[in-house]
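Take a look at this single chain, the form predicted alone, given in structure tokens.
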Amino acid sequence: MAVVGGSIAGCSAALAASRTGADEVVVYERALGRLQDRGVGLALHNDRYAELEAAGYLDAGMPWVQLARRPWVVRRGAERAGHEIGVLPFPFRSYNWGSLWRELRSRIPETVTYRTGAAVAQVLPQEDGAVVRLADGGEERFDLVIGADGYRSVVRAAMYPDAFARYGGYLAWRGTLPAEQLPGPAEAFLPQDATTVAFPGGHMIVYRIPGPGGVGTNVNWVFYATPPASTRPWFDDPTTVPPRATTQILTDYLHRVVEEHFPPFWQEVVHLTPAEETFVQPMYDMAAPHFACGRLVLLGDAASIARPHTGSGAIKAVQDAAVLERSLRSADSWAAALHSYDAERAPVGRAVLELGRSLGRAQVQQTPEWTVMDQRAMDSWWQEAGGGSGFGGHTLRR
């Protein structure tokens, strides 16, 4: 088996690969530097955990911070770290992303081939199997690829090309500084929130993440609002945006905006954050038909995007990988597998993505009068935006 795709959900299908019994396991990964240094943020529901724990592909000794609330504030008067109107339950554990990819990069047996620096320019279908074909120009036959490549994925494009990441009209910006630099007072971002900073066409969420190789503690903040019209060109078609791509219109903008409608507090958090981890992320949304057709198969963001808001994200991925390998164990064709996932993953990849569009239109594109909320409001307001059904990801088959 190939397994397009080297990151968290690379490394995941590599694991639901090899856990099969597949005579040959090879990762392509196109990327030649440390994946691990990637310090982004991300959250893992705790139901999620216990189910993937339950399938082997996460364990408690990957570096975690348990999460356990959702304030929800407001610029308002003097008030350093602003009004809150409300709190939500966030029953979540915190990863920093270089770190669990190391985690899960490390379970992968010694019998899988994982080669970095190797570029797939394409996937060409064959009746039992496909070929991978390398932007050296080499080509290698397989069984089964994998793709696991990301919202640009050339195994997706070889199975539906006109199934193509569209662009969702906003962007969040993301970044990370040391929780030993946050400003004070200590009690304004307690160690368990997910402080979520409101304002008029946008929102900011800022939660503790273990820092870099599991050593000490990050704070990590996304930024969701849309920018100035004239940037849409840049992020309209997705092949040509470089990753965490930002300009000095996006920093500016941001800045602006955080000046004008955050409380003291957040604003410094803001520009304390060293200007190398800071970074812009388009919202996009796709989902293909199906996940999987042939022997070529999708995962993670290759098969379905889903927005930040979602609390699924990366994790999605690994769900993807366990119930592929689940599939695969339990069917006696490839056929009947491929079908098998394709019927459980398809239907939950387009429920993410429009989860995430609802979320984004409630939280980015038609926020609410957010200083006239109170509790009841923010409850009413959660279950309509769709915040009931499916925050965090829904629930594996056993």
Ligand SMILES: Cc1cc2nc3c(=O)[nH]c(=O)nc-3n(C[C@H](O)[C@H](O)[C@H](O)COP(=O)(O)OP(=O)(O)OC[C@H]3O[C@@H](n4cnc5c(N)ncnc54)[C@H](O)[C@@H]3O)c2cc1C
Contents of the next structure:
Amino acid sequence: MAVVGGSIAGCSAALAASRTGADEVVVYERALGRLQDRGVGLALHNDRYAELEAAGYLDAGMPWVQLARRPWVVRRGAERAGHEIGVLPFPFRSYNWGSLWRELRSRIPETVTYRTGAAVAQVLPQEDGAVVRLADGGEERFDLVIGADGYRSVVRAAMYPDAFARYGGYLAWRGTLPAEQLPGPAEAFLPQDATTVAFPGGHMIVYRIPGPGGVGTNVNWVFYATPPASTRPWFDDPTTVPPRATTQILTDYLHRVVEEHFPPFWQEVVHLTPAEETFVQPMYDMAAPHFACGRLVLLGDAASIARPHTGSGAIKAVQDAAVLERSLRSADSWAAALHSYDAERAPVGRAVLELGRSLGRAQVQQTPEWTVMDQRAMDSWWQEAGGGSGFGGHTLRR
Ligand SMILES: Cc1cc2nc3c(=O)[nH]c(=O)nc-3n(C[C@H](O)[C@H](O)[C@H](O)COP(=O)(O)OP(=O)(O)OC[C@H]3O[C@@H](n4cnc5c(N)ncnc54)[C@H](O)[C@@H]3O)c2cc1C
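Having seen the form predicted alone, I'd like the form predicted in complex with the named molecule now, please.
Following is the full complex, with the preceding chain placed first.
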């Protein structure tokens, strides 16, 4: 079997494929060497983590920080850390993306060939398999090709040329800083909190994650807002990379919004974050019509993209792999296995896509009047936005 892409979904898929007893598993990862750890965080729901631990994909050896509460705050007068309008539960474990990837990578058995600097240019479906054509011109044939190659997937392009990612209309600015650089007082930001600063037209969620190599703790923030209209053309086409000039426009915009709407403590958190530790991620939406077709199969972001508000991008990727393993083990033909995988995972991909859109509308594109909210109003707003079901990912069937 071949796995195209060697990130979270690719490493999980390689593990899945090797556990089915495949004679040969080759991972093609276009990046050279280790994948670059951008140092930022991701969060896994406690219950979804427990299911994947039981399935043998994750374990407690991967460094994490336990989170519990999500206080929502707004700017009010001179209140240093803002005024709390409500608290939602946040039973998540937070991870450093890079350390999670390294742990998954280290779990791939030696029998798997993990090729770096191997960009796949095209995948050619055949009657009983598929050919992987590399950018350097080489070709190899496999019984099954697993597309774990992210939102611009070449495997998906071979299955559904019209299914490409569409810009959702706004961005996430991400940043990290060492926890020891946090301003005071300590009560402004408790260790188990995923504090959310709400403002007209967006919000910023802030939580702690393990530091590089699991040593110490970093603070990770994700700020969501619609950028100035002049930048839109750069994000409408997911195949283009925004030019450097947009970086300054977007940085200035972030700082303007923060100064206008954030309580002083949270302004300082953003201002203390070094420029090289921030980056921008456009929101994209996409779900492939099916996650399997012939001998091609899709996992993770290649199959469907979950906006980060759903708290389920990495969970969905690892779950996809766990279900693919179960389907391949229990069916007596390729066709039956892939049909069963698609039937179980494609509806989850679509549901998560819709939840991401709905949470994006409620939290960014059509924000409520935050300042008049109290706990009751927040609870019903969250339910209406869809947060009561599927937030943090869907249950993994046994
Ligand atoms: C370097 C990196 C850092 C990230 N950091 C964060 C983070 O900090 N927080 C967070 O929430 N999410 C992060 N993500 C995204 C997160 O990992 C995904 O949303 C989720 O885990 C699903 O991942 P995926 O493996 O499906 O897709 P991706 O993580 O996008 O991985 C796709 C992989 O396929 C490879 N690839 C793509 N095309 C080809 C090709 N033609 N040939 C060979 N290889 C190819 C890419 O190089 C990449 O490694 C990051 C992704 C990457 C690649």
